[in-house]
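Have a look below at one chain only, the form predicted alone, in structure tokens format.
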Amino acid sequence: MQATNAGAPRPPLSRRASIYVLEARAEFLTLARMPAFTVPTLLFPLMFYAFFGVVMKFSPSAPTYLLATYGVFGLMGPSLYGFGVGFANARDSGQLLLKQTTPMPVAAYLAARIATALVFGMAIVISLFLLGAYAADVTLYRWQWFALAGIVLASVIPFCALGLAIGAWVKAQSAVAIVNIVYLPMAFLSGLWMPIALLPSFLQKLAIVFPAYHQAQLTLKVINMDQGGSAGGHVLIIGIFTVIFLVIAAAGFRRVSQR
């Protein structure tokens, strides 16, 4: 995805955004008309919540702390799945290769599935919120509301550095099934499905391990619902993972272009 000839001149400003918004236009509508994608990444946190934080909760602040939680876990599909999986299947079908050949900015493909991530991600947000203040009788200040959502799409970061990572090194064939192993007991394990503290206690001290631990703290620091620890340190530890991921998928990278 580099340009195929050096000395061209550089496109106008307006060229090159309409790149980025085509290419995430293209990204989002090849996304949207796949069911397999669709229909999980936005009907299972609904689902989730409206079981555990509608009709089972188990204490009053369940629906709030919930909330919180499910938004993290509602993050982590697109942004694993658009890029695990999705960079997996378009490096062994060749439609990385062929984009490879094009002057597109190999940013451009990039920003493109971080955009789709966070459309799908807003779409969960405000499906949630809307289930908890409807449903639930969750009520927040307003700022809560907005603090909260920005954190939960703030998820998209680390997320999709992991999903990354994770196809650069996979097969097509196999990256669901990674993905699966790595997205599902993460975020049980995180504290994401239910309240940390009814975790076996040699689980809690595990949590710490998971980047989506970190992301729910952040959230539930919003509600005062979190495990304690400062927000910085959660930041810090967040932008570590996030490092790490991208290490680890630049690898992958230099691996493929070596072929």
Partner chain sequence: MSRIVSTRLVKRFGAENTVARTLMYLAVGFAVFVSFLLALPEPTPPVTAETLENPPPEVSFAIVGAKVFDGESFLPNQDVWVENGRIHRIGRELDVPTDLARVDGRGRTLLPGLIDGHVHTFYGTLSDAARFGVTTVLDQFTDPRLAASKRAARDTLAPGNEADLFSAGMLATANGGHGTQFGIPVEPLSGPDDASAWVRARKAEGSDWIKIIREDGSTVGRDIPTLDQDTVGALIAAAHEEDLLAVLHVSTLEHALEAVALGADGFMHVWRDAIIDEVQAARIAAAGVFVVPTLSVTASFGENSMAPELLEAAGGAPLSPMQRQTLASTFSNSSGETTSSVALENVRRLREAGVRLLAGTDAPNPGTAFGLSMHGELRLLQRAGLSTAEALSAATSTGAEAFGIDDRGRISEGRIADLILVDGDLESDLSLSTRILAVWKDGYPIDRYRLDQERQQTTPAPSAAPETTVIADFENGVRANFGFGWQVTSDQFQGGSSTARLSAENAVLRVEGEVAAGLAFSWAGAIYFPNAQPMQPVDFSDRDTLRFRARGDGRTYHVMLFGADAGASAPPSVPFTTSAQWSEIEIPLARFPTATPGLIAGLAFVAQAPPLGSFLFEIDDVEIR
Given for the second form:
Amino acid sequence: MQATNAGAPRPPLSRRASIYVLEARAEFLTLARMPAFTVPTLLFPLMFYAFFGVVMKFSPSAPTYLLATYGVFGLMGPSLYGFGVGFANARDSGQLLLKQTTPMPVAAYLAARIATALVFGMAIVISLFLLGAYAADVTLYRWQWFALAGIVLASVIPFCALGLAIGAWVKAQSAVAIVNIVYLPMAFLSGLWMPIALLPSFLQKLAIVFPAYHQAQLTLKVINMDQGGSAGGHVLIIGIFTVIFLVIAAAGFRRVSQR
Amino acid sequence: MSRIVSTRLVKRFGAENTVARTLMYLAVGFAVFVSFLLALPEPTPPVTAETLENPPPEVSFAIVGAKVFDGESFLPNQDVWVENGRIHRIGRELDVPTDLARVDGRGRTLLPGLIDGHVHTFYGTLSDAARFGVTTVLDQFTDPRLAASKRAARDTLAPGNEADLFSAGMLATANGGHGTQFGIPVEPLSGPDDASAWVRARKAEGSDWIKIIREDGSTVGRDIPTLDQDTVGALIAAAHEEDLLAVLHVSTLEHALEAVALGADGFMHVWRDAIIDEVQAARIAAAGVFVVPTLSVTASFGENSMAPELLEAAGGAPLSPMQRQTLASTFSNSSGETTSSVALENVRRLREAGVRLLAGTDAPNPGTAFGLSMHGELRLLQRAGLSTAEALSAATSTGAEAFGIDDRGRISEGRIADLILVDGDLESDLSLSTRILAVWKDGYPIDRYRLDQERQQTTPAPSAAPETTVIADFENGVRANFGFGWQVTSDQFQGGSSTARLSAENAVLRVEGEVAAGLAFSWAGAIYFPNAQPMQPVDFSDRDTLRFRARGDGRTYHVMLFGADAGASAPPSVPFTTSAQWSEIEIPLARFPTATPGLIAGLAFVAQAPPLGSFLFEIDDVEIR
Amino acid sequence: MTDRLLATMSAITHRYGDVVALDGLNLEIRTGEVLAILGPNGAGKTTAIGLLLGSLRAQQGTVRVFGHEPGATAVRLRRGAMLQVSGVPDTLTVAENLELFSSYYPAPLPVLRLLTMAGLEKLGDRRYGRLSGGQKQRVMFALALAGDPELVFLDEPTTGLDVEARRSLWNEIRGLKATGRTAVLTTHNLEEADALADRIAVFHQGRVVAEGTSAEIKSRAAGRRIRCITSVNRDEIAAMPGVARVEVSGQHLEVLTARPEELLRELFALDSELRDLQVTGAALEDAFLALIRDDDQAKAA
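Could I see the form predicted in complex with the partner chain next, after the form predicted alone?
What follows is the entire complex, opening with the chain shown before.
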């Protein structure tokens, strides 16, 4: 018996891996079976892109530009909802408390949500790229397609952190409203719906305070349509945002556990 | 335990099973994702045949079943057999050896490599030309040493990625006349007595013909020293004495007619000041004088630049930074719409009179790009009334014959295999000329998609900085003390629509324009190139400060510093603010973080968005110390 | 080794602001027993469970489970818990939830076995959100057992269930003991404690006011309920030794007492007219109420 051992032996890798896989699978199935989540998440970016990028197409390069920005917009959905709303729900319904009584590694829980956002993100990327390539005749070099997909998917990092910060502080009932208040204006003001250059200049100056702006600029760099800031600078700012969000989230957890 | 349990549950349980299944789904999903990305369309050229993705590396091959433009007319369903870099045979259903590499020509058009009748060559421009099917350039003024260095290549059938260069070398102009402002060495003439010795010196230097400047600046409202009629006549006579052609830069009809009388062989621009009448045109035709109208540069002079159309047409073949930059530039003192319509009308009348016309771009002047602009020139010639075949002749056989280069310009037996294969029927639509499937130079395929590697080979060491620290004081207009000088720069080559105009009044540079909303980064302003060649570097490593005076409408402007290695990313920039009062501005070069003072290729003073809207500022006494 | 201690709480004081939830609490959990923590709402039961689970940190005093800090992974691997307010995603099936929880443990019970143990054989493929309240509690119960735990915490497992569902869950809980597990159960339902527990700890205002088997608790409180019609003054009876409670019910007086013989002697001495006499054993509820009252009186004194 190990009763008197100070710590439990570290479980074998295969078992730890299977926790991660099953946790991610459960999280994915949970969300995938909720049409209220999947339909807007998958359709919103596609619809907006179809409208602004394919139908309106206000300039020849609009389909290419908007492909990048709606990709980032698309990833905001599963990241913010999965972490913001999903997390607040799990906490307020006691699901989280129940999991905390088990030996589940906290990392598996977070990884599952990130993985789920990535899987939805891949679906969004595929649908957007399909539409862009075959309905709007966007052609890009292979490295650009991959880089675009990669950077778009990487935007789960700041957005999940933001979602976590919201989820940690906001009650489940108000989480959807709060996420929407953050999500839609930030997308618009960061130039994800319309090119940032078309916004009034004071709004353009404001954009730098949004992580989505920097994420979009990074993505646009791939197709040489960014506003010219340095990639390293954007990465740094996104990193700083992520750290700030995580600190806010951690403060939220501390507040909850002291209650 | 004995209760009924669905067999589905029994089968499913066992976590290992679920984990394995989930991992399998993930792997399949990821594979689908990656293959999907791999399958997305690339901006590759519209290549449909397997053979063209790898044009035969041998210098012997056959293009089978193509429509051929032979330099004069279109011939359907031809086979062209290339042997050791020359055209061996052409005809229907040739008996081509079975082991010869074949290129499927069906549904495609084969034409001779294009000959640009008017360029100014710099390092790197010859490969820029070749990538777009211009396999020969007729240079009308460059550094004779550069021309000499390229001579060996044109006399051999060795593989290479550059167009062949024929050149006038140094040009003949008056002291302080047109051509002296670029920083390329020029020996001016002071009178007819100099002519004979001058021409002999050119011949010794290797000039292939003599280029003479007759330009008094009247069409652009300036007063420029020019060679007089006697000197021009003496030069033409001296050239003919040495068996060299004598071609002229003229801007007015009057100068042109005067030169015809003096025995000139050709004009390197069409005049824009007046429309020629039938009698005058007939006189030019009778004299056998040819004209290179350079409508491309005229269009950009008249704010009708072909740049947007050409960017659209480039079709994925990479443009070098210089091609992008020159295409994006506009003249600092453009003179309105009418000049280009006058030029077009003159070309129309010259054609009707039967004057030989040659396609030429005057690249790399503002609004043009080496290679690519020849396709714009073809379209402009067509707009001036030339048929498709006539326009293509002007870009191939006419140029070769006018300049006496008989080994090219046509697809006929024995000529050099400089060839372009384009997708589709060029006879029915001349704009298909940019849909290039392959370019062969001396029978070797040109790698149209490799840019970076080749640019590194051709980027020269930076020129040394001049002794003076003053770049420009604008006492004599929009001019600089050294280098290529000042031009308008804007976001237009990235699809933007910002504009700027430059003028020099009261000895200061006035920059005004409008920053218009675009998709990405919007800007407009003035750019200064310190090297004789745009976007080539000058070594300013012994200087540390940029200094100038400025005043303006109060908004913030930026100085952008371009390095010679300017890639896709935006150059470093430093802001400065203007007010109604002149202020001295000093910017340490160290404040341009990613630029190397040893490799400065351009210096731009621009208004950037935000805010959008019109702007106006003036600068003076620009100094790099 | 039924007396071996699985967990101890010593001298625990826990406050939420000014409210004292636990006040110098001492509690032991022994191997193989079913311990019921009985008390009214606000007695500190859930706080005690929170401390035993490690989801709360002790402010004063020490908690040890399996000899470790209660939140240690080594502890989590060997215990399971059913919480008062909890759940799993509505859109996952029962089996999917069980499979996930099973994966957390090195030697989990097979999912089919869990379904059987919780009486969910036919519901494995049903989504959690489509289950009845009782079925949901069974799922929670099954999840608590997923890791084949030695120790199971059941925090008010039957709250909100109807009688039938409650009884049926009781059956499953009784099954725990048969497999040699230790269980800690909180409840404010006396019947539940009586029916399930080997040992009951009565909580009141953050302290254990009585501890023992169901029978011991009953007897430690007022042992008998005496019902009669008498002229003796109510207050007089209340002051007699051993009397826990006096209530008037119509004409009758109901008296709870630990010393019924003594009381009866006194009563007959004072009122020979006494009639309609009934003497019954006290229910656990009576004992519980009595214990609480004693505690209140002790504090007031």
